[in-house]
Amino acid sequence: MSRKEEILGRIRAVIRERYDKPSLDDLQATVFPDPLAAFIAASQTAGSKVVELATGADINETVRGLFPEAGVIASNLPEISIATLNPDTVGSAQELNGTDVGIIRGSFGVAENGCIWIPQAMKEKAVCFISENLVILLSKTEIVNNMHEAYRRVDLGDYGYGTFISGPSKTADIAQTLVMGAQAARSVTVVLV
(Lines of atoms letter the chains of each structure in order from A and count residues from 1; the text may use other names and numbers.)
(Lines give C-alpha, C1' and ligand atoms only; values in the text may rest on other atoms or scores of the structure.)
Protein backbone atom coordinates (compact mmCIF):
# COMPACT_ATOMS: atom_id res chain seq x y z
CA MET A 1 0.00 0.00 0.00
CA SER A 2 1.32 3.45 -0.87
CA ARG A 3 1.94 6.08 1.84
CA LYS A 4 -0.93 8.04 0.37
CA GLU A 5 -3.37 5.15 0.71
CA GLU A 6 -2.08 4.38 4.19
CA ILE A 7 -2.64 7.95 5.39
CA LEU A 8 -6.04 8.31 3.71
CA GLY A 9 -7.06 4.90 5.09
CA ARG A 10 -6.16 5.97 8.62
CA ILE A 11 -8.27 9.12 8.26
CA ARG A 12 -11.24 7.19 6.83
CA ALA A 13 -11.05 4.74 9.72
CA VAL A 14 -11.25 7.38 12.47
CA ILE A 15 -13.75 9.93 11.12
CA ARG A 16 -16.97 9.44 13.04
CA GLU A 17 -19.37 12.17 12.05
CA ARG A 18 -19.30 14.00 8.74
CA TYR A 19 -20.32 17.66 8.91
CA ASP A 20 -22.14 19.38 6.02
CA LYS A 21 -20.56 22.18 4.05
CA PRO A 22 -22.09 25.49 5.15
CA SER A 23 -23.78 27.69 2.58
CA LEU A 24 -22.18 31.12 2.26
CA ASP A 25 -25.24 32.59 0.53
CA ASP A 26 -26.45 34.32 3.69
CA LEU A 27 -23.11 35.98 4.44
CA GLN A 28 -23.73 39.72 4.76
CA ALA A 29 -20.37 40.90 3.43
CA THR A 30 -19.42 44.57 3.59
CA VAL A 31 -20.08 46.56 0.43
CA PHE A 32 -19.14 50.20 -0.11
CA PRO A 33 -21.22 53.10 -1.47
CA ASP A 34 -18.07 54.20 -3.34
CA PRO A 35 -15.78 51.17 -3.82
CA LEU A 36 -13.10 53.20 -5.63
CA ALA A 37 -12.81 55.70 -2.76
CA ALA A 38 -12.64 52.82 -0.27
CA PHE A 39 -9.99 51.09 -2.39
CA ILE A 40 -7.85 54.24 -2.52
CA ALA A 41 -8.12 54.73 1.25
CA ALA A 42 -7.25 51.07 1.97
CA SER A 43 -4.29 51.21 -0.43
CA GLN A 44 -2.92 54.29 1.30
CA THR A 45 -3.34 52.65 4.71
CA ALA A 46 -1.35 49.68 3.37
CA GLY A 47 1.44 52.09 2.41
CA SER A 48 0.76 52.53 -1.33
CA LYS A 49 0.81 55.80 -3.21
CA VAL A 50 -2.23 56.18 -5.46
CA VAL A 51 -2.19 58.47 -8.50
CA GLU A 52 -4.79 58.96 -11.19
CA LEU A 53 -3.57 59.22 -14.76
CA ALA A 54 -4.82 62.58 -15.96
CA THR A 55 -6.98 62.60 -19.08
CA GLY A 56 -4.77 62.64 -22.12
CA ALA A 57 -1.59 62.19 -20.04
CA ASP A 58 1.07 59.75 -21.20
CA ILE A 59 1.76 56.85 -18.87
CA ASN A 60 5.47 56.88 -19.64
CA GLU A 61 5.79 60.57 -18.81
CA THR A 62 3.76 60.03 -15.65
CA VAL A 63 5.99 57.20 -14.40
CA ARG A 64 9.12 59.11 -15.39
CA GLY A 65 7.80 62.10 -13.45
CA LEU A 66 7.28 59.91 -10.38
CA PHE A 67 10.77 58.40 -10.58
CA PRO A 68 13.04 60.94 -12.27
CA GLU A 69 16.20 59.22 -10.96
CA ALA A 70 15.30 55.72 -12.11
CA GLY A 71 17.96 54.04 -14.23
CA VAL A 72 16.71 50.50 -14.71
CA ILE A 73 13.02 50.19 -15.57
CA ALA A 74 11.59 46.72 -16.17
CA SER A 75 8.30 45.98 -17.90
CA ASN A 76 6.80 43.86 -20.63
CA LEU A 77 3.70 46.04 -21.06
CA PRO A 78 3.24 47.17 -24.67
CA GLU A 79 2.38 50.76 -23.73
CA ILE A 80 5.57 51.18 -21.66
CA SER A 81 8.28 52.59 -23.89
CA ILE A 82 10.69 53.68 -21.14
CA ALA A 83 11.55 50.11 -20.09
CA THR A 84 15.23 49.17 -20.18
CA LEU A 85 14.65 45.51 -19.24
CA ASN A 86 11.95 43.07 -20.27
CA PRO A 87 11.02 40.28 -17.84
CA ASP A 88 9.98 38.15 -20.83
CA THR A 89 13.38 38.21 -22.46
CA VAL A 90 15.92 38.34 -19.60
CA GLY A 91 18.10 35.24 -19.41
CA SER A 92 17.35 34.66 -15.73
CA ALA A 93 15.34 36.14 -12.87
CA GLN A 94 18.62 37.23 -11.28
CA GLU A 95 19.18 39.70 -14.13
CA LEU A 96 16.25 41.72 -12.83
CA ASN A 97 18.11 42.46 -9.59
CA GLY A 98 18.92 46.15 -9.49
CA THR A 99 15.65 47.19 -11.12
CA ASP A 100 14.70 50.64 -9.87
CA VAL A 101 11.14 50.55 -11.14
CA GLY A 102 9.06 47.55 -12.23
CA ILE A 103 5.83 48.29 -14.07
CA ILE A 104 3.07 45.67 -14.13
CA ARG A 105 -0.66 45.49 -14.68
CA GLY A 106 -3.27 44.50 -12.08
CA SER A 107 -6.55 42.81 -13.05
CA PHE A 108 -8.76 44.31 -10.36
CA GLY A 109 -8.62 45.91 -6.94
CA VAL A 110 -10.40 45.06 -3.68
CA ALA A 111 -12.02 47.93 -1.79
CA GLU A 112 -11.93 46.39 1.69
CA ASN A 113 -8.16 45.91 1.92
CA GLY A 114 -6.41 47.52 -1.06
CA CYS A 115 -5.43 44.16 -2.56
CA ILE A 116 -4.72 44.11 -6.31
CA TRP A 117 -4.87 40.81 -8.17
CA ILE A 118 -1.70 40.26 -10.19
CA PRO A 119 -1.79 37.12 -12.32
CA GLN A 120 1.66 36.25 -13.62
CA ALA A 121 1.79 37.71 -17.13
CA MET A 122 5.53 37.64 -17.72
CA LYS A 123 8.17 34.94 -17.92
CA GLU A 124 10.00 36.09 -14.78
CA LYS A 125 7.58 37.03 -12.00
CA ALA A 126 10.60 38.25 -10.00
CA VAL A 127 9.91 41.70 -11.49
CA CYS A 128 6.91 42.01 -9.15
CA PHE A 129 9.12 41.60 -6.05
CA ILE A 130 12.74 42.31 -6.85
CA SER A 131 12.14 45.90 -8.07
CA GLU A 132 12.93 48.62 -5.55
CA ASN A 133 9.75 50.44 -6.58
CA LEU A 134 6.71 48.75 -8.05
CA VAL A 135 4.18 50.55 -10.25
CA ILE A 136 0.85 48.80 -10.77
CA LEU A 137 -1.45 50.00 -13.54
CA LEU A 138 -5.08 49.41 -12.67
CA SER A 139 -8.33 50.33 -14.34
CA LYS A 140 -10.41 52.40 -11.94
CA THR A 141 -13.57 50.64 -13.10
CA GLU A 142 -12.21 47.27 -11.96
CA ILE A 143 -12.85 47.46 -8.22
CA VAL A 144 -14.73 44.80 -6.24
CA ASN A 145 -16.00 45.28 -2.70
CA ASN A 146 -14.49 42.40 -0.78
CA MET A 147 -12.54 39.14 -0.99
CA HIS A 148 -15.68 37.06 -1.63
CA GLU A 149 -16.27 39.00 -4.83
CA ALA A 150 -12.56 38.94 -5.55
CA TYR A 151 -12.23 35.16 -5.40
CA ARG A 152 -15.07 34.76 -7.87
CA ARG A 153 -12.84 36.63 -10.34
CA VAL A 154 -9.45 35.12 -9.54
CA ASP A 155 -7.84 33.51 -12.57
CA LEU A 156 -4.23 32.35 -12.44
CA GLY A 157 -3.82 32.25 -16.20
CA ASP A 158 -1.43 29.96 -18.06
CA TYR A 159 1.61 30.59 -15.87
CA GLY A 160 -0.15 29.10 -12.85
CA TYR A 161 0.83 31.82 -10.41
CA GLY A 162 -0.91 34.90 -9.12
CA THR A 163 -0.78 37.13 -6.06
CA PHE A 164 -2.82 39.76 -4.31
CA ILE A 165 -0.55 42.69 -3.51
CA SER A 166 -1.54 45.35 -0.99
CA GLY A 167 1.15 47.92 -0.40
CA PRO A 168 4.91 47.54 -0.22
CA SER A 169 6.80 44.72 1.45
CA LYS A 170 6.78 45.40 5.18
CA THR A 171 7.84 43.98 8.51
CA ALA A 172 7.53 44.72 12.21
CA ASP A 173 9.83 41.90 13.27
CA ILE A 174 12.26 44.14 15.13
CA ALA A 175 10.55 45.38 18.30
CA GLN A 176 7.17 45.74 16.58
CA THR A 177 8.39 48.81 14.66
CA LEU A 178 6.73 48.96 11.24
CA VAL A 179 9.32 49.26 8.46
CA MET A 180 8.47 49.46 4.76
CA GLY A 181 10.74 47.55 2.43
CA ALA A 182 11.57 44.15 3.87
CA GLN A 183 12.56 41.63 1.18
CA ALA A 184 10.43 42.76 -1.79
CA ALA A 185 9.36 46.15 -3.27
CA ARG A 186 10.11 49.11 -1.00
CA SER A 187 7.37 51.22 -2.50
CA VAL A 188 4.16 50.56 -4.43
CA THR A 189 2.50 53.18 -6.61
CA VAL A 190 -0.93 52.39 -7.98
CA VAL A 191 -1.65 54.28 -11.19
CA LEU A 192 -5.39 54.38 -11.85
CA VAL A 193 -6.14 54.53 -15.54
Partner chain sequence: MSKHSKKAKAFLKDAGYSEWHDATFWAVREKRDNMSHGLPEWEQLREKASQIKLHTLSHLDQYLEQFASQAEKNGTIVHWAADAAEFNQIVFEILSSHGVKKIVKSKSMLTEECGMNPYLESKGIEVVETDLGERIIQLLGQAPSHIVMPAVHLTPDQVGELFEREGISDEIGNHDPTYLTYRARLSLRNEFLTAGAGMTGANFGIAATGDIVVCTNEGNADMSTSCPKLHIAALGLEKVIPDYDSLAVFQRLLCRSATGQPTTSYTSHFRKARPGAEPMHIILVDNGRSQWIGNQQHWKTLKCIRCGSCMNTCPVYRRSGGYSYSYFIPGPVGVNLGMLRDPRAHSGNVSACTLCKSCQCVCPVKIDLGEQIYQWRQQLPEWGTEPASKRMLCKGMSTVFNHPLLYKTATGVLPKKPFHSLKLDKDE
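Next, report the structure of the form predicted alone; the form predicted together with its partner chain has already been given.
Excluded here are partners and other molecules; the one chain stands alone.
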Protein backbone atom coordinates (compact mmCIF):
# COMPACT_ATOMS: atom_id res chain seq x y z
CA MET A 1 0.00 0.00 0.00
CA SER A 2 1.34 3.42 -0.94
CA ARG A 3 1.65 6.27 1.52
CA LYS A 4 -1.19 8.05 -0.27
CA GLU A 5 -3.53 5.07 0.09
CA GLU A 6 -2.56 4.74 3.74
CA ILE A 7 -3.45 8.38 4.42
CA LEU A 8 -6.74 8.14 2.51
CA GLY A 9 -7.58 4.93 4.39
CA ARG A 10 -7.10 6.68 7.72
CA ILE A 11 -9.35 9.53 6.62
CA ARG A 12 -12.07 7.14 5.42
CA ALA A 13 -11.92 5.25 8.74
CA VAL A 14 -12.92 8.32 10.77
CA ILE A 15 -15.72 9.57 8.53
CA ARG A 16 -18.90 9.24 10.53
CA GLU A 17 -21.55 10.29 8.08
CA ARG A 18 -21.50 10.10 4.30
CA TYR A 19 -23.44 12.38 1.98
CA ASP A 20 -24.49 11.86 -1.61
CA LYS A 21 -23.18 14.30 -4.18
CA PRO A 22 -25.68 17.08 -4.76
CA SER A 23 -27.73 16.99 -7.94
CA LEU A 24 -26.93 19.72 -10.40
CA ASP A 25 -30.11 19.11 -12.40
CA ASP A 26 -32.06 21.89 -10.67
CA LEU A 27 -29.25 24.43 -10.77
CA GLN A 28 -30.56 27.76 -11.98
CA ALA A 29 -28.03 29.42 -14.26
CA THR A 30 -28.07 33.16 -14.85
CA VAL A 31 -29.71 34.27 -18.10
CA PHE A 32 -29.39 37.89 -19.21
CA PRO A 33 -31.97 39.87 -21.19
CA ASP A 34 -29.08 41.39 -23.18
CA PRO A 35 -26.06 39.05 -23.04
CA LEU A 36 -23.86 41.41 -25.11
CA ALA A 37 -24.43 44.35 -22.75
CA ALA A 38 -23.80 42.10 -19.73
CA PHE A 39 -20.61 40.77 -21.34
CA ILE A 40 -19.31 44.29 -22.01
CA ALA A 41 -20.02 45.35 -18.42
CA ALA A 42 -18.40 42.22 -16.96
CA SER A 43 -15.35 42.61 -19.22
CA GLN A 44 -14.87 46.19 -18.13
CA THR A 45 -15.26 45.19 -14.48
CA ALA A 46 -12.51 42.60 -15.01
CA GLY A 47 -10.26 45.36 -16.36
CA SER A 48 -10.59 44.87 -20.11
CA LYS A 49 -11.10 47.68 -22.55
CA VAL A 50 -13.96 46.91 -24.94
CA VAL A 51 -14.03 48.41 -28.44
CA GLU A 52 -16.86 47.85 -30.90
CA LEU A 53 -15.49 47.83 -34.44
CA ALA A 54 -17.61 50.05 -36.65
CA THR A 55 -19.02 48.53 -39.83
CA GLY A 56 -16.42 48.81 -42.57
CA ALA A 57 -13.64 49.85 -40.17
CA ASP A 58 -10.19 48.35 -40.69
CA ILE A 59 -9.09 46.21 -37.76
CA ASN A 60 -5.43 47.00 -38.51
CA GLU A 61 -6.03 50.77 -38.27
CA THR A 62 -8.03 50.26 -35.09
CA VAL A 63 -5.27 48.26 -33.39
CA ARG A 64 -2.56 50.65 -34.60
CA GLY A 65 -4.64 53.53 -33.20
CA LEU A 66 -4.95 51.77 -29.83
CA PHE A 67 -1.21 50.96 -29.66
CA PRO A 68 0.64 53.56 -31.78
CA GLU A 69 4.00 52.90 -30.07
CA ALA A 70 3.90 49.10 -30.52
CA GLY A 71 6.98 47.75 -32.24
CA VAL A 72 6.42 43.99 -32.13
CA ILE A 73 2.91 42.85 -33.01
CA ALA A 74 2.37 39.07 -33.02
CA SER A 75 -0.54 37.37 -34.77
CA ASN A 76 -1.27 34.56 -37.16
CA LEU A 77 -4.71 35.87 -38.12
CA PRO A 78 -4.99 36.36 -41.89
CA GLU A 79 -6.73 39.74 -41.60
CA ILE A 80 -3.94 41.21 -39.45
CA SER A 81 -1.49 42.81 -41.88
CA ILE A 82 0.37 44.86 -39.26
CA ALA A 83 1.81 41.77 -37.55
CA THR A 84 5.60 41.76 -37.42
CA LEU A 85 5.84 38.30 -35.86
CA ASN A 86 3.87 35.11 -36.50
CA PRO A 87 3.56 32.65 -33.58
CA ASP A 88 3.33 29.83 -36.12
CA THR A 89 6.76 30.51 -37.61
CA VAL A 90 8.93 31.14 -34.56
CA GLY A 91 11.41 28.46 -33.56
CA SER A 92 10.49 28.58 -29.88
CA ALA A 93 8.17 30.40 -27.50
CA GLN A 94 11.14 32.43 -26.21
CA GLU A 95 11.22 34.30 -29.54
CA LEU A 96 7.88 35.86 -28.57
CA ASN A 97 9.49 37.58 -25.58
CA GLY A 98 9.27 41.33 -26.09
CA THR A 99 5.94 41.20 -27.91
CA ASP A 100 4.18 44.53 -27.44
CA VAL A 101 0.79 43.45 -28.79
CA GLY A 102 -0.55 39.94 -29.38
CA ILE A 103 -3.70 39.68 -31.49
CA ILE A 104 -5.80 36.52 -31.17
CA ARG A 105 -9.37 35.41 -31.83
CA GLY A 106 -11.81 34.30 -29.17
CA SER A 107 -14.45 31.67 -29.93
CA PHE A 108 -17.12 33.03 -27.58
CA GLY A 109 -17.58 35.29 -24.59
CA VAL A 110 -19.42 34.66 -21.31
CA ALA A 111 -21.84 37.38 -20.16
CA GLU A 112 -21.79 36.53 -16.44
CA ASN A 113 -18.06 37.08 -15.95
CA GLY A 114 -16.51 38.58 -19.08
CA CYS A 115 -14.45 35.45 -19.85
CA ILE A 116 -13.52 34.63 -23.43
CA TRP A 117 -12.76 31.09 -24.60
CA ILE A 118 -9.46 31.04 -26.47
CA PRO A 119 -8.68 27.73 -28.16
CA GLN A 120 -5.05 27.31 -29.14
CA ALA A 121 -5.08 28.26 -32.79
CA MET A 122 -1.37 28.91 -33.14
CA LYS A 123 1.76 26.83 -32.74
CA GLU A 124 3.06 28.87 -29.80
CA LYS A 125 0.28 29.60 -27.31
CA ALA A 126 2.74 31.75 -25.33
CA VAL A 127 1.57 34.72 -27.40
CA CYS A 128 -1.61 34.69 -25.27
CA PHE A 129 0.40 35.21 -22.09
CA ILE A 130 3.75 36.81 -22.92
CA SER A 131 2.38 39.81 -24.85
CA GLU A 132 2.43 43.07 -22.91
CA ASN A 133 -0.96 43.92 -24.42
CA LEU A 134 -3.44 41.36 -25.67
CA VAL A 135 -6.10 42.13 -28.28
CA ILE A 136 -8.89 39.58 -28.58
CA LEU A 137 -11.17 39.69 -31.62
CA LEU A 138 -14.64 38.44 -30.73
CA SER A 139 -17.86 38.25 -32.69
CA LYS A 140 -20.74 40.16 -31.07
CA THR A 141 -23.01 37.24 -31.92
CA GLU A 142 -20.90 34.71 -29.99
CA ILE A 143 -21.88 35.55 -26.42
CA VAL A 144 -23.31 32.94 -24.04
CA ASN A 145 -25.06 33.76 -20.78
CA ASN A 146 -23.11 31.71 -18.26
CA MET A 147 -20.38 29.15 -17.66
CA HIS A 148 -22.88 26.28 -17.90
CA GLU A 149 -23.50 27.23 -21.54
CA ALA A 150 -19.81 27.94 -22.05
CA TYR A 151 -18.60 24.49 -20.97
CA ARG A 152 -21.01 22.90 -23.41
CA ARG A 153 -19.30 24.85 -26.21
CA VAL A 154 -15.66 24.32 -25.25
CA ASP A 155 -13.70 22.86 -28.14
CA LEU A 156 -9.98 22.21 -27.73
CA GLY A 157 -9.35 22.33 -31.46
CA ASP A 158 -6.38 20.87 -33.29
CA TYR A 159 -3.83 21.51 -30.55
CA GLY A 160 -5.89 20.06 -27.66
CA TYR A 161 -5.53 23.19 -25.51
CA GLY A 162 -7.57 26.25 -24.69
CA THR A 163 -8.09 28.72 -21.89
CA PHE A 164 -10.57 31.26 -20.60
CA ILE A 165 -9.17 34.78 -20.41
CA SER A 166 -10.93 37.49 -18.44
CA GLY A 167 -9.12 40.80 -18.33
CA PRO A 168 -5.47 41.59 -17.77
CA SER A 169 -3.29 39.62 -15.39
CA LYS A 170 -3.31 41.10 -11.92
CA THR A 171 -2.38 40.18 -8.38
CA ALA A 172 -2.29 41.92 -5.03
CA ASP A 173 -0.95 39.14 -2.87
CA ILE A 174 2.33 40.88 -2.00
CA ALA A 175 1.89 43.76 0.45
CA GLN A 176 -1.67 44.17 -0.88
CA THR A 177 -0.33 46.21 -3.79
CA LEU A 178 -2.08 45.69 -7.12
CA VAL A 179 0.37 44.62 -9.81
CA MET A 180 -0.79 44.43 -13.42
CA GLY A 181 0.82 41.94 -15.79
CA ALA A 182 2.23 39.71 -13.08
CA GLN A 183 1.57 36.43 -14.92
CA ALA A 184 0.35 37.53 -18.35
CA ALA A 185 -0.73 40.62 -20.32
CA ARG A 186 -0.78 44.02 -18.65
CA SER A 187 -3.81 45.01 -20.70
CA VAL A 188 -6.56 43.22 -22.57
CA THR A 189 -8.60 44.89 -25.29
CA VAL A 190 -11.64 43.08 -26.61
CA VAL A 191 -12.55 44.15 -30.12
CA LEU A 192 -16.13 43.22 -30.90
CA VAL A 193 -16.60 42.56 -34.60
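In this text, rigid core is short for the largest set of C-alphas that superpose within 1.5 Å between two forms. Numbering follows the first chain given and starts at 1. No experiment lies behind these values; they were computed from the predicted model shown.
Relative to the superposed rigid core, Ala13 shifts its CA by 11.7 Å between these two forms.
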